[in-house]
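Have a look below at one chain only, the form predicted on its own, in structure tokens format.
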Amino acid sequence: MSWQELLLELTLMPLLAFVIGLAMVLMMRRIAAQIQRRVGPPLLQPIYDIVKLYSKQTQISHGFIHELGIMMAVGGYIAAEALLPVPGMDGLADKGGLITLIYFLMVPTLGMALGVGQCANPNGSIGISRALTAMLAYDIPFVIVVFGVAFHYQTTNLAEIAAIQQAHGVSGWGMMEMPLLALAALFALQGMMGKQPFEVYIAPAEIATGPMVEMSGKFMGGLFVMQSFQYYTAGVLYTILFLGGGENWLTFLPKIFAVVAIPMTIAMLFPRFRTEDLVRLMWKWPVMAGLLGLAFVMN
């Protein structure tokens, strides 16, 4: 591959994972609205809001550090998604691997945490200590996933992975050979997406929105941005480790948008966890559940 076709592709990646992380947001909002018994936002609202955002005059800018941390946040993202194949496209996935994106999507959270820290809001800094937990009660489960699936394939590779599986057909999915596998990284990456019912760091009736209580203007834009990444990524993740992956885009969107609404409008019917109990539970079944898987792939 030449330069510039490689450039082509890195310029891609990240704005089809922005548009389609789009329909993921006014998929799920029209979800929750079924649920409530609600209307739904109309077809573009995601784009309004976006617009609305960063169109408002920003009232608080703490200084450099506090930019710098939502540039991280949607940053790590953007890297993220050229370690991340998609059909016609592989980036970066065959000099990255899954190493590396393991240390790219705990920048967004580190990132949130780096800017909000410089707001000295008590109501901030509540949220963030919740995010870097919630971070470390998913990252065990996920990293028990990801060396289990390495292992299984002898590879890092998320584009040999998926051609692995797209060679033995839906029996050769990581979701058939890895059931337990599958069932803790879906648990991980549901915590991951930091919504119902793992949204203990926003709780707006305790702590005002927590890490969003001094974001106004670009600085929510930019978090509402990082949203629609957090969940393309998430679906298209598992789609790679456990459901083959897409030959073309007619197989692989339906895979995508499917890994992040079943679950989520599953989680949309139980109240929000505390932040014990997001930690008792992810540390429980999602772990225990990649203990036994792992152990079945290393016989």
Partner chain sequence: MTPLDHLLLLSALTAVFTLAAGNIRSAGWIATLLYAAQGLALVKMWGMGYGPEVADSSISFQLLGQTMHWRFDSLSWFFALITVGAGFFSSWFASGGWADHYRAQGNSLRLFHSALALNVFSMLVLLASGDLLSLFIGWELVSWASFLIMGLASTRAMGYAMRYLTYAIAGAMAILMGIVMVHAQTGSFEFAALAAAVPGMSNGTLWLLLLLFGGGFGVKMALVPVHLWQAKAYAETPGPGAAFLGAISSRMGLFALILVIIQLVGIGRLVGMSIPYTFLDARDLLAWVAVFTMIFPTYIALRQHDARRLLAWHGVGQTGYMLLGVVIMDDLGSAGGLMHVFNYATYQAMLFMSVSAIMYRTGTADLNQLGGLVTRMPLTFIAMLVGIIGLAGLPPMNGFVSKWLIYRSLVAEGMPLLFVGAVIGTLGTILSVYKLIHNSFLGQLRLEHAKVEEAPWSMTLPMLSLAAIVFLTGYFPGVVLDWISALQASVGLPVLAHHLGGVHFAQGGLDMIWINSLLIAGIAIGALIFYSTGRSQRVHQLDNYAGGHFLSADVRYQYSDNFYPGLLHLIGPWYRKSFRWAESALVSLTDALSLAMQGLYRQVQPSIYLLITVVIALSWVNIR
The other form holds:
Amino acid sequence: MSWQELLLELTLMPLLAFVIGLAMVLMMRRIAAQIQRRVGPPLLQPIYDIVKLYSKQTQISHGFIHELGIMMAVGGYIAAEALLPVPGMDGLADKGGLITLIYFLMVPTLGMALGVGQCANPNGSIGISRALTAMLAYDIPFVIVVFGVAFHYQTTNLAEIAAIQQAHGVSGWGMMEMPLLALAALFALQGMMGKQPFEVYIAPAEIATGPMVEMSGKFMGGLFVMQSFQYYTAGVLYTILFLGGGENWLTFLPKIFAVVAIPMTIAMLFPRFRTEDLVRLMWKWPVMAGLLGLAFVMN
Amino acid sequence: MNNLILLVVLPLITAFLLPVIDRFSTLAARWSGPLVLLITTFIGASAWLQLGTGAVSLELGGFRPPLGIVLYVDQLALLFAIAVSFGTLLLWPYGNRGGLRQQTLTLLLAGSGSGLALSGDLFNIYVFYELVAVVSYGLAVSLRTPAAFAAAIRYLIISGFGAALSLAGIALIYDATGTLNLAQLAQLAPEKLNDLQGLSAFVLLLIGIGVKAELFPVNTWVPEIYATAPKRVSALLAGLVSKLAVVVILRLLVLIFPQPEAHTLLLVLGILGVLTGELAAWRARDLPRVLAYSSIGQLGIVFIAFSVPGEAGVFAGLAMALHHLLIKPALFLLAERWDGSLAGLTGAAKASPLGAALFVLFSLSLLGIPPLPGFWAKLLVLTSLAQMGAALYYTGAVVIMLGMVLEANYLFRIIARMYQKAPSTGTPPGHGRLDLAISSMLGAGLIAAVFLLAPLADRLQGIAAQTVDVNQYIEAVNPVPTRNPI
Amino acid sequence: MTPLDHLLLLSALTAVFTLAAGNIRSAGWIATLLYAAQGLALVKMWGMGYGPEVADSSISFQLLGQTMHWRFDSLSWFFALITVGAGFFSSWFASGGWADHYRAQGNSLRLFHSALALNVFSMLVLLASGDLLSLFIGWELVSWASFLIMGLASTRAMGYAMRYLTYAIAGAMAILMGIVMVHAQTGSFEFAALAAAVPGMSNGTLWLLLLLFGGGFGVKMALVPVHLWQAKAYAETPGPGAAFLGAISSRMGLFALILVIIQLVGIGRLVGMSIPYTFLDARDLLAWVAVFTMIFPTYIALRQHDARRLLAWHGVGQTGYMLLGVVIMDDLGSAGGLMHVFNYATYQAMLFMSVSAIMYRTGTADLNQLGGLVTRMPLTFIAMLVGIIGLAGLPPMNGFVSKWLIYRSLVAEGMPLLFVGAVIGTLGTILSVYKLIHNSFLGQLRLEHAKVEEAPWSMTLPMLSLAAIVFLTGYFPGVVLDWISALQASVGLPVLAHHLGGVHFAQGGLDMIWINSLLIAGIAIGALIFYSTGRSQRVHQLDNYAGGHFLSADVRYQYSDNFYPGLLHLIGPWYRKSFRWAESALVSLTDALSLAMQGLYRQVQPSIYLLITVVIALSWVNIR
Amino acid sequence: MKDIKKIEIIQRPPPPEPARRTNPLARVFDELVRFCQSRSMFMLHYCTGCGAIELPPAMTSRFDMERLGIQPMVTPRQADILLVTGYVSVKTLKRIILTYEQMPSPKYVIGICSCTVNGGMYWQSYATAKVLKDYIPVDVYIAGCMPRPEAVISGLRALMEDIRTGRGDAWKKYYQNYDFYLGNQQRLFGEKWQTPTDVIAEAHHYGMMTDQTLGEHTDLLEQNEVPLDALRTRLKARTE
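Counterpart to the form predicted on its own, namely the form predicted together with the partner chain:
Full complex below, order starting with the chain above.
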């Protein structure tokens, strides 16, 4: 691959991710509206929101780390998109595989946590404390899944994982070969995306949206951008691990939207768990399913 | 070589003459003791140079053994005889502490101790042993406090009981063999003493002589005596007297009782000694008691080492014993002004930095921290134990190590306390100049030993080889073959 | 004089110099230069970092028919590099303002510097050991040198140092027992003799040796269940001393473990030694010990509110990664474990230094009494930030590379539970390092710290240099991996094929140059987006949403104590303090036994007692 | 009570002309931004009184504000509109002002219910601030006791229209006439009145200082003020 092509890919991948992510945000809000029998926001609402936030006159900053946090949150995801292979574009998938990606995705979280920390708002700190606890909760089933998949395909290269699945058709999909792991991953996905019932770290009425409490203007805008990347990443990652990745965009897009739609639908049906209940739940059912699935994979 | 008898006689005579000399000149009386000890040390040293690696026996009054009194001089005996002279010289009650009585007793101790080391005859051993015992009672009560008397009475009871037992043991031996000459016994032992009677005699002797050697069940006098006596005396008892008894036990073990049962008994008692001593020291109330219990433990290790038959065990045991001989007196001297409760030692290092540093040095060596000599001694013990391979011997090794863990803890608990900042109320006292000088000398010796490890080890190995060489003993003494035992 | 002689001599010279002149003002600087000189001496042996060279020392002596000698190979060289480096940076840190402060508190600078120098020297001696006997001598020297530096600060520190000492002596005794057993089997203390005798040993003997050596070395590494001593002892050590100890001291256990168990006994034997009635073998046992060492201490760290203790407990936990990596014993895993030694040393030293800098300026390391220092001590903040990213093992720092290698090898070897255990440890680390940086540097600046200044350059420069190392070795891990592959070759482990950026691996490799460039580019784009729109307005920290409440400076508006209440509400009851309980039970038992023994020695009827003794002894003889 | 009535309404100067942007593209861009701002309004409903009860129906299935791009938010930092729903007591007013000052501009205030217009049924109360716009600039009043959700929605739509056309700039008055608002606030809360926000510094920062921004009341504020400088990152302690 020539460097021009690579550069093109590296530019396109985050851009595409952003656009698709925006559509996913819209989809989430539409799903919520549908379930609540509302009309829901107009088509371009996510763009309106982001443009409005970035065009605020007052941008209240609590210091450089506050700003750096937002840069890391957005930048970390922009970088992570280059590691996620999509149809026709592998990006840098061979330079760092699944494990690298998992760690990469912690960089935005850390950035956000730092930024929130400097705001000196206890609501924000409480939110981060809960978010990290939640991460501890959902990452354990998730790493079981990651291990199972990586061991099953004997590789951590995401492009290869997708390729192996595509070689065997639908029956070769990870979901078919490792249904229990796919289930556990879905559980973890709900937590990773921070959707109800696992959104105690946002808890608007209790801690005033937790980490976001002091975020205004472009800070908040950055978080909106991050959210769209986050949805996209979650969808693509799950699709690559369990739904055969993408042979072409026509099959790929429905898959990732479907993946993201599931947690969003579930989210609107449930109230919120307390932190300790969240941890308990995550460490119980998805871990059990994951370990059982792992046992099938390992034998 | 013949003047070696002076090692025994000269101190004894001077001791009895001391009151007389005192009549004429107090000054002369005060210095005649050290002078005599200096002379005997020189005699011993020159004999050591002459002796080389050989062994000779001296017959007193020209009577040949088994009838005559015989002194057997090999490197082991001479080494300990010199150690007695030199040790008492170092630990002499300088500055007229304790007056004439102390000086007399110390001289008596030097003479009888040398005798004990050199005797080649069970009966003489018994006599000198009793003399040593009596002298120690006197020394132990030299502070004349009620506690000292109480402790000494107990010591007296146990020691007297022990003496009686050893006499019984000697009687049993005489009953079986008709002789008390060690060389002769060595010849006869394999056939005459290799039975129940012999073993019983060994047990009785072991327990009897073990009293002085701080052997496990008969060492209950140790903590109280060491705590109540002047530390100089404790140093003498723990450093010298116990080693003399150990040498006697070693001789008996090598020459007369090489049975496995005897070794096993020694091993078991040694293990129990280490365990009880070190454990008791863990929560002891004051420094002298800590040192006393630790001394019990260390001697336990010596016994464990001697329980390994053959040269390796003797070598290791001798190394341990000599190491302890060097360390313990120094530690007791440092404890002279550091008795009383351990809490009182807080900040002691500030008052006496050199003393505290020496204490650390000796403690480290006592623990067996490389490259200090204590480590090599312990390594010898452990390797010889491991070579035996039997479970009981491994137990011995494990117990020694357990003891070291305990010892490290309690010694360094004390040291940590010393190096704390002193409390505002009353700093602990510093050291007397003499005590400090002697301990520094011993410390210097210890450090010198680090650099002379290789030659020292070779020499000690030679001594061990000579000690276990029964034939050499028999030949050197060359007793008339007993034709007609009773 | 061989290069190794130069190194040891220089190190001894440092010790002598600090002992003699440690009290003069510039002593720290001179000592730092001497450490640098030692580093140069190591550079002279550079070849060992890249190849199978061995440097002998001309010093050796014979005793009791055994020869003791000293030599350096790639394994020693790698550890020595870290040792001298840690000594250099700690001494640098302790040279300027910190030294004045330390002295002003009434402490002896001479004692501190000489303790540090003695530590470095004794570690080099240990690393150079050429046979089991010199290994043990070095081991004891290291133990006592650590004791010295741990205990010199305060009475409380001495208490913890005493606890360490008891553990250390017990461990040393286990090692000595092992050595003595080897001697009994082979009649020699040589490494070669042990290696030659291993094939002929029965599994039982090997198990015993493994437990003795492993237990002994494990004490120094503070593996579970003998981990209790370390954290508190390190935490109470004066700042730079803690940085040094935390960086390298307990790694000596790992060094010895690699030397004896991996190099001499060998992986083949370990795998062959299965534990009856389980699916485990000796290697699995070690691996599980490693995993528990990761998990327990890390979650103990989560509950600490003293920054030094928190870091020290992490130090215990990170040891687990190193051991785990090494006992996987494939090329990736062992490289990961060994690389973690280097990486961990760099950021742990830096973290301890940054905490010392905080203490230097504010006088406290209590996380509940700090906060908001980032605006006052920005350089220290950078150091701590780099450090915690490294400790948590996130890109772009070097900690990520070593953890990646370990994880990757666990996947390749198919060890799922160990993998999950390791991840649980990492997650706990992330939680508590965030708490560390949040409670000290982020959040509300306390009124009394409003006038705090940045630490002096003598303290910030070493931290920032270390930060640069952490970042650069994360960017170009190939540099460290070169040394490690030389080490693997000399120890007999499979050698990791690598390049400057990481490992190329058909089934998913890692190229840190790409990864880090990508991350930096991403953040640069993020910054571009951020700064391309309206200017932001800095506001006072009290201009903060508090539900309409008016904040004033005297209001403590910082969330710090019990930082993870939800989690601890769930897992709090799982902290049973079982190890502490076992330890204190053991001490109580010893106390009781001690009193019983004293009772034995104080009995009032000696004659009856004696009679009983005689009867028992006589009957024992006669029964036999 | 009488004092309040006597307050002389200062003749407000006309808002300064915004710098005319000659670049047509920039004008399009401004249009776009204003459009987005009008179509994305995050509201903070400060439920002080009974009017709040009409908001849930306005938000939920029946009327669905979200189709207009209006969402509830919970912190002033994220909000664009402040809804003051119902009567405002003196104690509450302090919080309202703080909240308003913490909102990032452009920000809009909607007074719902008659109480915010003139005190409504509480016009006699000693503890009620009757005229909200004396204290903070109000963009839209929705009168009624209480206004129905339809009224609320139509008020919001009116505001949207204002924003889109660029007329909704009441928030600028707060910076430009800060002295006036502060004076009214001080009259009610006393001379020590101060919020943790630094309005004058913001006015400086965004170039909205006029000669009406500072005055006798801000002088008084600066006398009593607890310093509220932002924490600048620095290495050395200032030598003050």
